[in-house]
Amino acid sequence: MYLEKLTLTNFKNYEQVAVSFNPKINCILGLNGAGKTNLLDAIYYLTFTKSAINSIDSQNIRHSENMSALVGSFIGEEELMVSCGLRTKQKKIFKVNKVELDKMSDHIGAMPLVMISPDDTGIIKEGSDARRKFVDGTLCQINKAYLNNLMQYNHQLKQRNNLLKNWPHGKPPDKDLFAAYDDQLCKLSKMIYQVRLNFMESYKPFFLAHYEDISSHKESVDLIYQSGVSIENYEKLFKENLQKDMLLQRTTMGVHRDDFILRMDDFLMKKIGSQGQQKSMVIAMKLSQFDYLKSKTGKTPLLLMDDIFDKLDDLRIEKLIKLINGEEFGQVFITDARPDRSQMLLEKYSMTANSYLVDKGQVTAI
């Protein structure tokens, strides 16, 4: 499935514009803080539901107007238009083909998407739950059950810390009362834990070729999931640790509190990783991403490319150029400071694309 053409009003730093994309590769170039984010911010919430940058909605409709309305129109197996409204202190209305959706978790999957951002080298710099938060995304991408058993364990967590929080000081606690959030969290943590677990036997195969390829063989990575539910009796040490959530005021045990180690020579990569051999982690973990929802649902996502080149040396770079060009991937979509390298990469490898220039909030076809 790919993008034939998208349609902004008032979204973000866009007026009003329109836009016929490639089947295969789109460049879209500008300079710094001319939007050119801002229109991968758009296909990425017509298939999220959201803002993969502001988790406010009102904050994407463009400064002094009221509404913002995006469209889509995505052609595969069966056409489908799928349009967002938005409006200042009203609920979002997201439809598909012209019908309102119920749920907005429903629309998540139908059109699988992977997005490569500057910010991704949170994945490794930052605490385990951005790890979490990279692995929850895809699996919540062909996962339903998966999607609703993280969703209910969250609600239970947050009831249980509300509850750890405002327990009298000094009372004993009522274990019954726990004892109805811990089954549910100690049944639910089983569920998620081994989900992840198969998750990793089948993704960590395309992360370590991906980032070999990348790198040229020139270092060592490894990924490793560590849980606490993976141990003997996780049940019962975790209700025999009620005291100690009872003193912290937190739950302290459970699948948030997972984490995926990312290591480079037995090394963690946050600690010894240079600024290209995270940013070409990142990727290898985005491109293997990419892979792992191919091959589970059948679908080739949609990928799009912030930003990617910076930070890479031309050999990184040529690596990465020569992958997206080949026919395993479908329609692409890849932003750029600097015109004169995307073009001058286009050439070089006979790349199928479309170039757009982004200019104070108009898009022109070059």
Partner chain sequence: MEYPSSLIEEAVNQISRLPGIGKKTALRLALHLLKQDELETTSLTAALAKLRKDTRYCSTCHVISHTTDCTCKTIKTDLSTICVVEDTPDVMAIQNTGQYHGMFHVLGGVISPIDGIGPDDVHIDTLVKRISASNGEIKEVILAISPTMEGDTTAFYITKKLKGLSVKISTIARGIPIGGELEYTDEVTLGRSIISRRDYHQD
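Counterpart to the form predicted on its own, namely the form predicted in complex with the partner chain:
This part shows the chain on its own.
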């Protein structure tokens, strides 16, 4: 599936723009602040029903306007016309082939998409929540039952934490009440753990292969899933932790504490990895997300690469360009603030690509 045409009205810095895209590679060029990322965000919006950058819908409408519209024509086995209307102080309206969606979550995953952006190094640098978010975001695209279990888990966890926080000081805990939450949380924990474990099994080989390829076998990396659920007597320990939980006023065991450890040469990547190495790792993670989604859905995801060449050495850039030009990849969008570099790369590898110049909210094909 690929995006054939995109029309934006009052979206972010665009007043009115209509662009037709190449089914393969599209280079979006322009100066800082021209609106390159906003164009990618519009595509992201149409597949995830929300912005990748600003989750507050009303703030994605162009300043001093009160409505915004995004329309995309996707061509695949069937033609899909996806449109989204935003209004200040009103619920957004999402339509697929002119039929309004009841639940936004029904649309997520229908058109797989992978976006690589400069902020993604947070997956490595930040706490475990950033890595869980990445894994969960991938799984929720393909597994509705997982999404459901995760939502239930988070809800019950919130209830239990609230209970811990507001429990009267000195009053002995109501064992039966905590058991009501613990039993449900443990049951959900096990289901979530199993799905994450299965995910790691098929995801990790993709990841290791991609990193080796990008880094030309210079460093060896590893990805390890760490979860409290894997230990023996998990349920018993969860319940025995109640005293500690009461003291800390939060739940200290469960899948909300899981982590995915990224290592390089037996050290933590976030401690010793250089900026370029961390960026390479993030790209490898995202490309393996691409492979994983493709293998599970049978559809080729769209690939959005925002400012990808920044911080990478020429060798790594070349590897990447060769890769996305290959058969396995479908439609790709690349943004670059240096037009000469992209033009040179396109020529060097004689790639069939469209280039667009973005300036002051206008997009012109070059």
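Residue numbers count along the first chain shown, from 1. Just so it is clear, the model here is predicted, and its values are computed rather than measured. Just so we're on the same page, rigid core means the largest C-alpha set that superposes within 1.5 Å between forms.
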Post core alignment: D176 C-alpha displaced by 2 Å or more between the two forms: yes
